[in-house]
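To begin, one chain is listed below as structure tokens, in the form predicted on its own.
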Amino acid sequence: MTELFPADKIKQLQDLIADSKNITIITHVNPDGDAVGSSVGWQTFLKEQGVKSTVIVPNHFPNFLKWIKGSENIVVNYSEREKCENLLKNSDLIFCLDFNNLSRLNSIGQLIQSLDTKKVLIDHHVGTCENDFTLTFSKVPLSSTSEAVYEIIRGITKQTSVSQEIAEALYAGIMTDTGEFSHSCNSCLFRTVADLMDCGIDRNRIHSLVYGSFSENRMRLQGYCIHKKMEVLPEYKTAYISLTLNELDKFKFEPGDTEGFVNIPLNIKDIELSAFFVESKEGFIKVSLRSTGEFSVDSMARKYFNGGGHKNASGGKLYTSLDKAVSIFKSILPEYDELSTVV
């Protein structure tokens, strides 16, 4: 059995959770299933070996999430400002999960920056700012924050099993964050998803409480993007959907009702790009990136939209209009040859 992550290196995370007594565990700002998955994963872990800990988001995550156990005890920034900042101000040791960066969480991070507090990451992007960490356990090959967290269980306990609470929380988080299994995958992947279902999780339940639990608000939604929004340039082999306030407001939109609209598109045939523009209330568009094959979104992401992520999987943001960042995104693909249709 190869160990990922160094023995050494594990050694020194045992000891600063030894040495704990309040730890905090925060993860990326519109948390999506990775983010929740291995924090709340992270998080019971942490419980089973008798060490208390509290998960911080800094907004709502989806309510498709909410099943998993755990979950329930989520403290929540933008509703429970005052109480997140004293859990913060009072650690011993902060975990940061799914992130490389303290900035994408916004307020808090700053607070966050500015606490003497030991800081352990655990992420899979590319682009960590490790000066922000005191110990960082990253691999950017690995598809998703909760197989890190995985790995992570497996350099401490020597073993490939782990409660089944734990196992549902991480394979949720691998399931969503690779596109059903789309993208980010490789071999020692589906050995550790075998691993996880070998631990007693009902696959298909967990599939159907993530993608069979929509709301008819949010399929409508997604109808209307597909059938009204999406706009398909066949001549760079991409296609894009854009989504503003009022279309949103229209659909009664929460958290999460958009997840996994990026991906659409590029069930057409030759569609190799997909782009999704969405309008936020902070006064930002958010990009969400997809691509197949060899072709890298994550340096597009980092070019131009402030943002970054994988080679098949990336986003950013723009403090513009929503016209003026699908504007930007369609002047910008004459330079991706590779997209370009041979004449």
Ligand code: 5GP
Given for the second form:
Amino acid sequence: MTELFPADKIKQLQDLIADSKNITIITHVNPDGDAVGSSVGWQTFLKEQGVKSTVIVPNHFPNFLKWIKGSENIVVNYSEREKCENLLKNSDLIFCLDFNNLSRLNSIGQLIQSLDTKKVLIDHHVGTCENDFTLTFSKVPLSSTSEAVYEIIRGITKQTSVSQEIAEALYAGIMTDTGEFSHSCNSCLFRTVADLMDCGIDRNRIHSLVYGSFSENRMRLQGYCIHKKMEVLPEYKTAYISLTLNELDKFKFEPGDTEGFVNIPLNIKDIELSAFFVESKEGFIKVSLRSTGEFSVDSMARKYFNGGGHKNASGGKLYTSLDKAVSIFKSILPEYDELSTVV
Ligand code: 5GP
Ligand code: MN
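Please could you give me the other form, the form predicted together with this ligand, since above is the form predicted on its own?
Whole complex next, starting from this chain.
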């Protein structure tokens, strides 16, 4: 059994946990399956070791993740700001999961940065900000933070099995962050998935809880996006979808409803770049980018959209109008020779 994280690092982590009384786990804004799965999976592991902790998320997470055991105890900063601030101020150890940059937490990130509390990063994104953390567990080839959590647990227990509760949470994170095993998968990940299956998870049940529990409004919004809002630019192997707040209202938008929409245009033959733009109540345009093959949306997100992520899945934001965000996107496409179909 090869260890992904060195034994001395695992030992440092165990010492940090042993020295702490108030532990908080925090993940990124708009928590997705990996954010919730890895945070709750890690919290459950700590609980099984006799260590109490609290999971905080900056804003609401999708209903299709609420079946994950332990997610019912998550504290949402958006609705319980004072409680979250107090939890963080009183923490002696903060775990930061599934992000590498405290700016991805908005105001709560500034608070965390100002605290000289010990912080441990568990993540899988490019460009870890080592200085922000006491200890970092991040390897870019990892599919997900849930896989990183599994590797840490394996490093601690020296066993491949975890409780069913942990296995379900981590499997949900891996399944969603790999787009149902369509990207970021290697043989090591499939070995991990096999180990999780041996822990008694019901893959079909998890699949249907996540992907088969949509509301009628969400399905109609998806149909509307494909039928009315998807623009295809074959000359740049690109397609995109944009949505206004008004349109979201019309379909009674709930958090998570647009999750995965950015992947849809990639199903069109020869489309290699897909973008999704959506207005937010906070006044910015949330940008999601996906690509297939070698085209890096991470560098595009960094250069033009104040963001980042992975080679094939990145995001960012622009404080501008929806139309302007879309026109910026369209204006940069000619820069990328690899997208051009003109020989
Ligand atoms: P999504 O498009 O699903 O929001 O995000 C896709 C990927 O891009 C995720 O791995 C996420 O961590 C990253 N990402 C999304 N938004 C941002 C952002 O504003 N800043 C950075 N650095 N990464 C982002
Ligand atoms: Mn992730």
